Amino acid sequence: MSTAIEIDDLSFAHTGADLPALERVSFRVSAGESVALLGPSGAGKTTLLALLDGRLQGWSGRVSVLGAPLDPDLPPPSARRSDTGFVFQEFALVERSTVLRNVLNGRLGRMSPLRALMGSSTKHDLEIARTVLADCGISDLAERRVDSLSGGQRQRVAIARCLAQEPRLILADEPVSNLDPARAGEILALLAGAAQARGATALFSSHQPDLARRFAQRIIGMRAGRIAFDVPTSELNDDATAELYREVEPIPGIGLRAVS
């Protein structure tokens, strides 16, 4: 099986920081699977999504994504930049345009630089358009100002714009932190069906054990910007959930507090 992310010994320390968000990480992800990184606010997670994403320079170490290495000191080439997707926390979207512009946005990066300047979408760019929206449940939705929608209606467009990207590699930064329990599995659910189903790896960062076990292969428990452990999900028990939330915060999901 080939590899979608390769990372040895990488580290990275944030411009006037004390401490590094991220201290010699390294871990691989096999194509097509679906990989959780767990652990509470400030474990690095961010960070480390927002590096594969392309958008971080200035870090140390090795990294490869789909195949091919990340330079520390460049962004990738922008012939590369739509195999990967990301998802926001916060959604990242055009608040004021419709939720089938939105999505259409998705596929500027496939687009020639000319059509993508004029925002000139082709029938091909329309029937994508259309196709993510019905597997994302929202074609009723397309023609709504995306300033209406609730918050799960609202990532649903933003994982419907990625997906009209038609990315290899799907990066998700806390996807459904902003959502009510019933809504955050519904979402995480449409996000791991839809990679599984197009064939994408997954990366997604979550500080809820519970999720992390219901949507994901495997499991990579990050506590302050090291690889705390890395799992089969099967294998995940709550004593290693503790440790990773140890004088932290309270576990999510588990109703349990970690004590050193």
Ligand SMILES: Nc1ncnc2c1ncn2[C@@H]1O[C@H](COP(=O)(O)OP(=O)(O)O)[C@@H](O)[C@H]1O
Second form
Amino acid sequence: MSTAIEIDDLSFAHTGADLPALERVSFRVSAGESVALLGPSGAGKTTLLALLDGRLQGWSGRVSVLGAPLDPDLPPPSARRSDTGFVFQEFALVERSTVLRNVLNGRLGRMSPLRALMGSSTKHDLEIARTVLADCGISDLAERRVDSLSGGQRQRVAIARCLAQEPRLILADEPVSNLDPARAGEILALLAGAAQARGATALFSSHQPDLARRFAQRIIGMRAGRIAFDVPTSELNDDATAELYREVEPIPGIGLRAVS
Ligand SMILES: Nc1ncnc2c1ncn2[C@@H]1O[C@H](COP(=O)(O)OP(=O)(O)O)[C@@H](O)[C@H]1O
Ligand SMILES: [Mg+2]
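So that was the form predicted on its own. Now I'd like the form predicted in complex with this ligand, please.
Entire complex below, previous chain first.
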């Protein structure tokens, strides 16, 4: 099976930070797998996903996405890939535009620069948009403005926009943490199901073990920038999970550091 993500000995510190956000991270994800990054706030999940999306520079180690190495010196937008889709926690939609317009925005990376500049969509783009709206159960919302929608509806739009991009890799950063528990389960089922139906690889982060367990085949536990465990979901152990969430102690003059 081909490899969708390959990370070897990755370390990264944000500018001005005392401690690295990622420390000696290594793992691989096979094409078609659904994997959850599980860990408490500050574990490094957002940093890792942003890095895989080509948005961070100056890291060390080796990272390959969909068979091509990422260059730690290459700034966005060049480092971003049109076949990698991203779903954000806070939806990141154009609030004053319609649902359809937002979903068509997902096609921008697939259009010629001129067409993207003019914002004109082809029949093919429209067909894809209609299909993903139906897949996400929001065909009837196509002409509604995003600022009139509920949180769950917004996240469906964000997923539809991501799918309109026809991604081979879907990265999602806590895609359901702004939703109530019932909605959260529905949306993660939609995301994982859509990835699977398309043969796409999905890597999503979560701070909730129960949700990670329900929707991922494999769980990578993160704590303080490091990989604490990497197991098939069926082998997730309650003690190992509790260990991720153990208190961190402030060290005078240094900041927060995990107790080891
Ligand atoms: N822009 C930034 N500048 C400085 N430090 C940051 C920045 N973003 C995140 N960090 C730090 O990097 C670490 C990892 O954060 P993050 O990746 O957001 O973790 P998570 O998503 O698991 O909550 C934390 O210690 C956080 O404070
Ligand atoms: Mg985060």
